[in-house]
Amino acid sequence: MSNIKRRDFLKISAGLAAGAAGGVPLLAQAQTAWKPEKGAKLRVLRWKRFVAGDEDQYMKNVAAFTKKTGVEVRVDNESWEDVRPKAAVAANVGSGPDIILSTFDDANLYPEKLLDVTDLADYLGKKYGGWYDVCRQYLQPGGKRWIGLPLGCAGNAFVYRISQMKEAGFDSFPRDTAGFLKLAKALKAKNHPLGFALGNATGDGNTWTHWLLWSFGGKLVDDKNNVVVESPQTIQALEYAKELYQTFVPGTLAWLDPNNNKAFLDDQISITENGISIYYAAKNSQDPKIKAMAADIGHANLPIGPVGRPTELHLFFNQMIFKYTKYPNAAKEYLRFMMEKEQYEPWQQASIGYVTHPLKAYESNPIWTVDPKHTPYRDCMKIMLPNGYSGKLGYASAQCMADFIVVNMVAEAASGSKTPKEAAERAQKRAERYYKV
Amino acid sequence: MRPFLDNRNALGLAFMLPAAALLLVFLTYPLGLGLWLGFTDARIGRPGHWIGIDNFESLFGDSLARLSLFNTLFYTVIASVVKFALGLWLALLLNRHLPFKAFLRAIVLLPFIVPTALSAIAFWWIYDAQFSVVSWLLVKMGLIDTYIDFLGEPWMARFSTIAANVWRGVPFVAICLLAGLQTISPTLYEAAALDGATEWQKFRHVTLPMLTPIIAVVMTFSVLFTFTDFQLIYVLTRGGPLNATHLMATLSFQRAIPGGNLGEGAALAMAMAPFLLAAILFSYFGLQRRAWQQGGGDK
């Protein structure tokens, strides 16, 4: 199913229709389109684009939807961290946008306010080779109904300067944490420091510190939501963070989400963790110096730690339809339309893969191979772990993330303001407050 | 209808109704709701149940909440004292006969007029670890070798945010005190001059006593604004580094909205009320207008 073409779709759809006509019960239930209510209008709230191509193509797709169905769609854009409070208020007061594109585990905070989209998820999953496992963890709590539709994730990778890596004596980017630390030290010795956000940076701070913790086998909670962060594995991860921090550029304790992008493009750091937006910005820059840097930018998936498998966290995007919508069918049809290959793949292409797909079939989107520098971002959804790993998602996991417990723990230990043991103890106490009930 | 229109009291009440309604809807109700939420376990998307003082107890045991209380007190005390000193100084300067007096006074107000979020973004650039214009200048002048880590070191970050707050708050204090200075009758200074008072004595025994009522009002407002500051911190540091600049207002938002725990966020916001009330009472009883300032005798 991974190499599916448009013509194949038609065949499959035709087959489904024939099956339905033939009265095969399972196929008869499979719905392929939702008929929008008469006079339906939709309001969509989404996070503001990180790369320009995204919004342009998204709005083209919206226009195509309106042309096809006659349903008027108003799309509002908000800075991604402002979407969460707005979605929360909408859930609370029971009115607002019909559809909200939000982040991380938001849907798990008010699942009973969200429209069941199991039929839609089943339809898309069957058609496009299935959803990656992590989608179910985010949006199919307890393996029952789907409370939202995955949109994908803003994948993060290590963004590095190829020439500086070579200067430090490495031909390729290390695949494991031990090798990565060696590279970091060698780069620092050549006066090419690294830079990773250690301030209260919701996106970049959370993603790389969780990767670090998990890669050594540490985690905030176990499968039963018991807080277990105070562990030898965590201490090991924090010791590693302490060593890595010695190779950082000054000021990272204050870094928020935009800082690493700016520092990297200004040639001040050799490696950071980020989405493909730095590369996108360099490629499309008017400044010839920055444009030239694009050729020297490399991407690598986050190294694998002692646990022996990828442990990445990425900014997961969900699409939620609220129960209060007057036009549930129009809303479902909208999401179906936007997720279909004809719309989804051009949208991914326009943002050069800023959003990694949740459906396996889109692995074959040419955007991932047209430039080898895009490829690491292709697998982000496949290899990522969910927020609150390895416990259940809900209020406690959202609160721990919002309170920057892991970010603060790593920052405290890395900067030496607390010993790794003290930092882990404090994180344990802070997390226990949230997981007590 | 007629008796009603003739009744001054009834009519007075009727005229007050719209204002009272506005106050009830936009002030009393949100305040009451906040207070109520503080005693519940309300979450986003889920109504709360009464849980008494659980939230407050839990916050008391939370090291981050205690740190935010310390940060808030430190931030408020230092920033208010500096704002008062600089504001008074500026007011005294502006009270003199200067060329372009009106123009200068207008310029002084500028930091206060610029939206906080905008000036915070300007400070974010000024304090940036990599692109700080201050560091750049000092390095170019050969005074320092490495960029100053304004927001990256806990104490440095505290003082940097305080400096930004002071920059923003001084004009308000200065202009209000200037208004107060201009109400002091010149005859008092003449009388003092005839008695052979020095400049310091004039300030100490004429200016300062006559200014206390204004100082009380201005500083009460200044303390209230500083204690509840949110935008500046949110833009500059989000409470970092290592939560060294997390104020109660920013932590309350972090817990209530991104964290989804409306009850705890409201409780944290409500925990600010006693401090604010104390500030108001202090200025009300400690610094209010004395009888002698209005020509009465000392009591």
Given for the second form:
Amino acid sequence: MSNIKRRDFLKISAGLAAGAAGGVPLLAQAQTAWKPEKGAKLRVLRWKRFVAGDEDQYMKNVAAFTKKTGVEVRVDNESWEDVRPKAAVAANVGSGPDIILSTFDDANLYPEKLLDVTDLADYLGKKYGGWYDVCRQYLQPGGKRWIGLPLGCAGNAFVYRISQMKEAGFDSFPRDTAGFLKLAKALKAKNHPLGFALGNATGDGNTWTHWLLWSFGGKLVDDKNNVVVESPQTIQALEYAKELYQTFVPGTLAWLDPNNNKAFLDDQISITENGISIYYAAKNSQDPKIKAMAADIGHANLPIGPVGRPTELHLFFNQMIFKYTKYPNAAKEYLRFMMEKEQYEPWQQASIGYVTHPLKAYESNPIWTVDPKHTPYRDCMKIMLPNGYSGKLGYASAQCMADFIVVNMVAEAASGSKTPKEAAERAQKRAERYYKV
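Since the one above is the form predicted in complex with the partner chain, can you give the form predicted on its own too?
Since only the chain itself is given, any partners or molecules it might have are not part of what comes next.
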């Protein structure tokens, strides 16, 4: 009845039984690796570190992969602002890095150029408790094939000086936008200004301005992808931004992602919106004054606006494999290896949670509870909205993000270069160029 010899059958049966006894689903264990092609070499382009532990542990994981598989891996690091255009060039010319770690919904700019990683996403999802919903919104367009693999997000929170908050008359950080504005004004009166990026900052600029817009009920597009940013809710958000801007330190209109980190650690500002990198830098600083600041740093999830629920955006990280790669199996095996618990959790721990996980099983990583100051970053992927909210992600949403439409609108209204109405009108016209009827 079969060409399988009895001894071979017994070996296979024993192996499957061992897998079942270990609690690993048989289907998942049957496909735990993608065998790299003979002579495979990989080139990876990723963003530059904001915390040393991130890159250090990532490269240790890369070395472990090479040792295990024999696949040589070259990793190039660029700023977030530089990764996007280099990825676009690679997609257009059909050559360049095999794998790119990019941001937001860049994968939706050229989905037809990306390798289908549905098998890999399904394997990891089944093994590690499933992906958060936002992952599918970003990388499984139309609920069909996965065009990239989620890496996580650089979770953002409000970073503040505890002593200065108390000096301003507040015992705890406000949980709503009205209370937050009162705190901001009180801090400015005590000569402790705030500072939020209003330049074309991929991470910090986009995340806080989208939160502000959404918290008042404004949005760039509705659920049918109609551009609706020119609305009373948007005007209300921009009026708030204008008041808040009066509490800012000078220069924020030109700030990119590193600027607020430096300003906070230089004691120029009392509050900013950032990842855990400021706290990490303070704890690991060789400067005694900055190191002492770590005990005075607090983190708070972004306040709730008039809509009455969280409206946070965080810097989503995707991992894309281009179809032009000569080594698709090696590329998939590389991503699988990097996302497995043995590599992923130590990477999170080395960077004290700079990247919030996309897989639910990693909520239990001890990094989130070993220090209560880490905890506000734990659920960023769980509660975040995608940048194209509340429409569908695709070419238009990716282009609007790449063009910094929301950031520019808030900057114009906040600084007074345009009235809130004029800023909203301009944003409406800019977005309509991408969301064509």
